[in-house]
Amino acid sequence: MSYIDQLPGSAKVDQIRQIHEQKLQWVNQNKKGFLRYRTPFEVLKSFPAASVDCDQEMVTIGNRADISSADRQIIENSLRSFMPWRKGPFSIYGIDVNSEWQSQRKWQRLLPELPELKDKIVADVGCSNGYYMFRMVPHKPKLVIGFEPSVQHYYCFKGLNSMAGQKNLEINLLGVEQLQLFPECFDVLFLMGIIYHRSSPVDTLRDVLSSLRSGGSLILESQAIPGTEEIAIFPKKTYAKVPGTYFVPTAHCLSNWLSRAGFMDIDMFCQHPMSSAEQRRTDWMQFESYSDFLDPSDPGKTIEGYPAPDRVFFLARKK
């Protein structure tokens, strides 16, 4: 049964199907960008996992005993195809693959607020390879839907649950702005990472308060800039080197925006500068990173000259 049949009926089903059915006949061409990664996942469908741990830090999927050496080299080679690798940290088959994003971190700082999930129905907008999705199996969700319009971040997780078998756990290759055909649809959203890549955050807000049930929660995580005034930077052309980056607000300004849009209950729950050791190069993504973004003479400021980035997370509810 596809995830679809599993939402309300308040969800618009028939575009859902009709959009779906374009991206997949898009990403099975068979084109040297979409074949670099769907090869992989095919390789990695081979696989599946006895055993999976989604309760500790480093989601384990599989343990190093049960497969030959050779058939754990094939498995790393096909995880090296997803590179880099943004979130983790997973332990595949006693592969340790050391994401750029010590992402348990962040988990850790919004598990004291974690709204109920058992039996809800979750999103999880911009999902990337799904590390949270799977750090929310233990809650017990009934279905948590991954949004990721990235063909790189689909695959790699289509790949991870093709070994751990999560089968309330579904992805699609929809971003945030789709959110207007899933109306009323979702008891919690998670919307971390990307509401300063939105040209209109208030509307995208506006956007994910529609697609939650009345008492539905909202975690929101993002960058933001120091300071207790209510405003927000607008760089020119890029922040911390990073292009498609728009309003990069104070957590007083992100919490206005949340009110603006109707949210209620809004609650910043933790805010913390960004650091390089939580945010760093690896073996496994091998670009520049967090250190690099910054004015080498004052990591007080990027390497533009706004000032550097905390991270800010607010829990806030549909009335």
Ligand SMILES: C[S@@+](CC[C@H](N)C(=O)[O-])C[C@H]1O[C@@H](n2cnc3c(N)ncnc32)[C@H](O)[C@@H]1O
Given for the second form:
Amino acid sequence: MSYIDQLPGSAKVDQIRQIHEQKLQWVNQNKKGFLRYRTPFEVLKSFPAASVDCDQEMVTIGNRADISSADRQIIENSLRSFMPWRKGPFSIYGIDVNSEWQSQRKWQRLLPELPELKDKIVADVGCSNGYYMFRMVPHKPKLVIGFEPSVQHYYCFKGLNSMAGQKNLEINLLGVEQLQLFPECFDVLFLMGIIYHRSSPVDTLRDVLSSLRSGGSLILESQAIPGTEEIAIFPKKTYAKVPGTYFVPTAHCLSNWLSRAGFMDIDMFCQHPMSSAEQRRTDWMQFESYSDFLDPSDPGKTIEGYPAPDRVFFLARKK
Ligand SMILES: C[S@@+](CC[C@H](N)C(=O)[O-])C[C@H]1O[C@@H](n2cnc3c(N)ncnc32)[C@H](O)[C@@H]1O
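The form predicted alone done, now the form predicted together with the named molecule:
Below is the entire complex, every chain and molecule, led by the chain shown above.
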């Protein structure tokens, strides 16, 4: 059964099926750019794990003792094909994947405000390799749908879940743009690390609102600049070296966006400065990381001279 069959009647299922087919045809082509991720996924499929633990900081799939050292080497080579690993940590058959982000910290910050997930339909929009989706498993959601247009992350999640075998976790190759196909579908939606990449953030939040059921909850996490003014910066080209960054708001500005998009009960429950303890270069992500994105003579500024980022967390509801 496809996850589409579990969606409420309001979902535009014919269009969703059609776009899925198009995406699958596209990604099933034997092109180098797809095979580099599809091949390791196919390899990992042969190693279903007897045990999975999503309740600890490190998502653990399989134990070291369960496989031979030759198989462990095959698995490690396949996992390394998904480098750079952005989100984690994971332990896969005893192989510790030390990702760039210490994603358990973000999960820990939102955990006290986590809406009820039991038996709910949940969307994680921009889910990357699904680290947070795995962390949702102990909360027993009915279904978690990860939206992720990146082929690298899509196959990385599929590789991980082919071993972990969590049947209520699904990923698609759709983006936030396709939320319009899911009206009134989700009880809870996570939008984390996405909104500053949108050129029309309020329109995105309206699409998010429309995809929530009445009474549904949004967990929104974002970069933000410090300060109490109701403003956002609009970088000329990059912000902290990241292209595709449009508006970086203050927390007050982001709260206004939520309000004007139609959300209720808007609660900012966490704001903290970013740090290179949380995002850093590792053996599994060998490119530049947070410390390279700051002005070396003033860590309060990005390399472009903008205020260095905070991260903010909001919980908001649909009436
Ligand atoms: C900064 S990461 C955030 C990942 C994760 N949500 C987190 O908070 O750690 C942004 C993610 O959004 C994905 N993405 C890119 N374009 C997107 C789109 N149009 N819709 C949804 N996700 C997108 C990227 O591939 C990437 O995995």
